[in-house]
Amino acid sequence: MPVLKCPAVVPNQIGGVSAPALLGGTFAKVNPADGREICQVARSTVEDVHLAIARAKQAQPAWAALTVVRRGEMLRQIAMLMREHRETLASLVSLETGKSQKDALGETDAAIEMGFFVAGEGRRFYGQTTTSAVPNRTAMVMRQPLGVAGLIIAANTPIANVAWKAFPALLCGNAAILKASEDTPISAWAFGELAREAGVPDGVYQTLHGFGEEAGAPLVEHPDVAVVSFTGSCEVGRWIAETAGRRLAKVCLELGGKNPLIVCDDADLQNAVTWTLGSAFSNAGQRCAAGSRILVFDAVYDRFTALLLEATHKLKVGTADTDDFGPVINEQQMHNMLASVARAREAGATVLTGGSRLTDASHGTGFFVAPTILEHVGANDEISRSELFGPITILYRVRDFEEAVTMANDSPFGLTASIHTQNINRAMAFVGRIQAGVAVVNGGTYGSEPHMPFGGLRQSGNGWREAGTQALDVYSDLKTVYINHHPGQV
C-alpha cells in the first residue's frame, strides 16, 4: 500500500518509475496560506516529455487491447483506493492550495465520484447499430482510442481536475500523460501513486511536473500526442489550438468564464444572496464557473446590495473548517487581481467592500484577498470582460429582464449563468435565450455533477464537453463498420 506523504522532492512518474527530472532541475512549491516552502518539485524539460511520450506510445496498444470492461475495473480500483485514502488526499490538497480540510474533502469526494462514474461507463461503452440500404449488410459504429493523450490541468481544484481528465482518457484506451500545474504538484503525484497501486500498467498513466513553457509546450507540440485536453487560460488555450491544430490533433479546451447571475424583482432575495456568496467567493473565487457579474433588477438593487454586504462582512477567510474560503494560489495571481481592482477604481468604480490583501497577523504571510464587491463598473470596462480568478465580483443595476439577458450575453465568455426568479415563464425564457454551456435557475453559477457535461461557448471553450458520457467523445474516435453476409451460404 502506498504511503501518501508529501516527498521532499516531488518526482516525475514515467514508465512506472518515480524519478527526478533528467537534467536534475527543481523548483520550490510554497504554501499559499503562509508563503513557506513545502517541497521541491521536478522541473521537467523537453527530454522528460519525449521520454514519457515514448513510454506511452509503447504501452498504449496493449492497454487498448484490454476490454473496456477490464479497463473500467482498473479505474474503479483507483477510485476505491482514493476513497480509502480520502483523508490523506484531502490533506495534501489542503496543504498545497491553502483551502480548509473540509473543502478539500469535498473536492476529493467529487474526484472519487468521477472515478466511479467513468468506471461504470466501461459497461456502457455504447456505439450504434443501425440499418443499411444494402441487402444483407449490417451497419454499426464503434469507439476506438486515439493513442497518446496529453492532459494539462489547472490548480484550482487539483485532485478533481486530475480525475476529470485521467479517468475518461484511460477508459477509452489511451495512454495518458498528465502535466500537473506547477502550483499543485502534490495531489497529482498522489493520484499517480494510486494508479500504479491499482495495477495500471507502466507507461499507460504518467505524470510530469514543471512549467508550461518547458514541459507543457513540448507535450502539445509532439507529433505523437493525438489529443490535448487543457484547462486554463484563454491565452494559452489559443496557443494550444493553433499549435496542435497544425498537425490536426484533437484539442479539448476548458477555458475561462465571466459568469452572470441575474437577480429579478420577484427573486427570493435571501436565497439569491446565499448563492451569490457561494458563486463569487467559494474556493476564493478560483472557479471558471465563478459568479463574477451580478445583474440585479433596479427594483430590488438597494435591498439586495444591503443584504449581500451584510452577509459578505460575516465571511471568514482562512484555512480552518470554520472559515469560508482560503488564499489564492500564488502571489503573482494575487497581485494581478488587486491591480485590476485598482485600475477599475481609478476608472470610476466603487469598491463596496474588500479590494485589498489581508495583512493582519493571521493572514499577512499568505496570499489572502478580502472578499471584494464593486459597483459603478461599465459593461465594457476591462474588469467586466476579463477573468480575475479570485474572490471579486461586480454588481450591475439593470432595468428589467430584457436588459439583464442582453448584458449577460454581452461577454467574450459563455460558460455558466444563473437566474433567480419565481416566474416559471421568465425562467424558461432565460434558459432558452442565455448563451452559455450551463444554465441554472434559482441556484449558483457553479456545481457540476459527474454525469453531466460541462463546457462553454466562445472564449470559454472550443465545443467539447468534459464530465458526463460526453467526455468519452473527447478521448475516443468513431469507427464505422459494415459487415456483409450471404444468407445462402449458411
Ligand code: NAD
Contents of the next structure:
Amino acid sequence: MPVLKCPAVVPNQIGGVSAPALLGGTFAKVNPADGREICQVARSTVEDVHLAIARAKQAQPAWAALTVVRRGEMLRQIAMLMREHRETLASLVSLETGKSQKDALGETDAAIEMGFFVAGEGRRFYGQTTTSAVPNRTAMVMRQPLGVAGLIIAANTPIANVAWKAFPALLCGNAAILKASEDTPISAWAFGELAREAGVPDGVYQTLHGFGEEAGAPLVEHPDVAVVSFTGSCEVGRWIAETAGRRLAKVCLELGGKNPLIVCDDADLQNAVTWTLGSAFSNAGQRCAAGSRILVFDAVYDRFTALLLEATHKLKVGTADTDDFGPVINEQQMHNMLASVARAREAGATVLTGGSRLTDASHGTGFFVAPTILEHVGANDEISRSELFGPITILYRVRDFEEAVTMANDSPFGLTASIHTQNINRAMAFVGRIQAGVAVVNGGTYGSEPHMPFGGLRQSGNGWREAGTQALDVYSDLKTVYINHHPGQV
Ligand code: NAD
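Could I have the structure of this protein in the form predicted in complex with ligand NAD, to go alongside the form predicted on its own above?
Below is the entire complex, every chain and molecule, led by the chain shown above.
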C-alpha cells in the first residue's frame, strides 16, 4: 500500500519508476496559505517528456488489447483506492491549494465518483449497429483508441482535473501522460501512486512535473502524441491548437469563462444572493465556471445589492472548514487580479467591497484576496471581457430580460450561465437563447456531475466536452465495420 506523504522532492513517474528530472532540475512549490515552501518538484525538460512518450508508445498496444471491461476494472480499483485514502488525498489537495479540508474532500469525492462512472462505461462503451443496403451484410460502428494521450491541466481543482482526463483517456485504451500544473504537483503525484498500486501497467499512466513551456510544450509538439487534452487559459489553449493543429493532432480545449448570472425582478432574492456568493467566491473564484458578471434587473438592483453586500461582509476567508474560501493559487495571479481591479477603478468603476489583499494577522503572508464586488463598469471594459480567476465579481444594472440576455451573450466566452426567476416562460426563453455550454435556472453558474457533459462555446473551448459519455469521444476515434456473411448469396 503506497504511503501518500508529500515527498521532499516530488518525482516524475515514468515507466513505473519514480525519478527526478533527467537533468536534475527542481523548483519550489509554496503553500498559498502562507507563502512558505512545501517541497521541491521535478523540473522536467524535453528529455523527460520524450522518455515518457517512448514508454507510453511501448506500453499502449498491450493496454489496448485488454478488454474494455478489464480496463474498467482497473480504473474501478483506482477509484476504490482513492476512496480508501480520501482523507489523505484531500489533505494533500488542501496543502497545495490552501483550500479547507472540507472543500478538498468535496473535490476528492467528485474525482472518485468520476472514476466509478468511467469504470462502469467499460460495461457499455456503446457503438452503433445499423442496417445495410446490401443483403447479408452487418454494418456497425465501434470505438478505437488513439494511441498516446497528452493531458495538461490547471491547478484550481487539482485532483478532479486529473480524474476528468485520466479516467476516460485510459478507459478508451490510450496510454496517458499527465503534465500536472506546476502549482499543484502533489495530488497528481498521489494519483500516479494509486494508479500503479491498482495494477495499471508501467508506461500506461505517467505523470510529469514542470513548467508549461519546458514540460508541456514538448508534449504538444511531439508527433507520437495523438491527442492533446488541455484545461487552462485561452492564451495557452490558442498556442496548443495552433501547434498541434499543424501536425493535425486531435485537440480538446477546456478554457476560460466570464459567466453571467441574471437576477430578474421576480427572483427569490435570498436564493439569488446565496447562489451569487457561491458562484462568485467559492474556491476563491478560481473556477472556469465562476459567476463573474451579475446582471440585475433595475427594479430589484438596489435591494439585491444591499442583500448581497450584507452577505458578502459575513464571508470568512481562510483555510479552516468554517471559512468560506481560501487563498488564490500563487502570488503572481494575486497581483494580476488586483492590478486589474485597480485599472477598473481608475477607469471609473466603484469597488463596493474588497479589492485588496488580506494581510491582517490571521492571513499573514498568504495569498488571500478579499471578496470583491464592483459596479459602474462598462460592458466593453477590459474587466468585463477578461477572466480574472479570483474572488471578484461585477454587478451590472439591466432594464429587462431582453437587455439581460443580450448582455449575457455579448462576451468572448460561452461556458456557463444562470438565471433567477420564478417565471417558467422566462426560464425557458433563457434556456433557449443563452449561448453557453451549460445553462442553469435558479442555481449557480458552477456545478458539474460526472455523467453530464461540460464545456463551452466560443473562446471557452473548441467544441469537445469533458465528463459524461461525451468524454469518450475525445479519447477515442470511430471505426466503421462491414461484415459480409454468406458472400455471393443473396
Ligand atoms: P495556464 O494556461 O497558465 O496553465 C494551465 C496548464 O498549461 C499548466 O499545467 C501549465 O503548466 C500548462 N502550460 C502553460 N504554458 C504551456 C505551453 N506553452 N505548452 C503546454 N502547456 C503549457 O492556466 P492556469 O492559470 O493554470 O489555469 C487557469 C485557467 O484554466 C483559467 O482560464 C480557467 O478558466 C481555465 N480552466 C478551465 C476549465 C474548463 O473546464 N473549461 C476548468 C478549470 C480551469
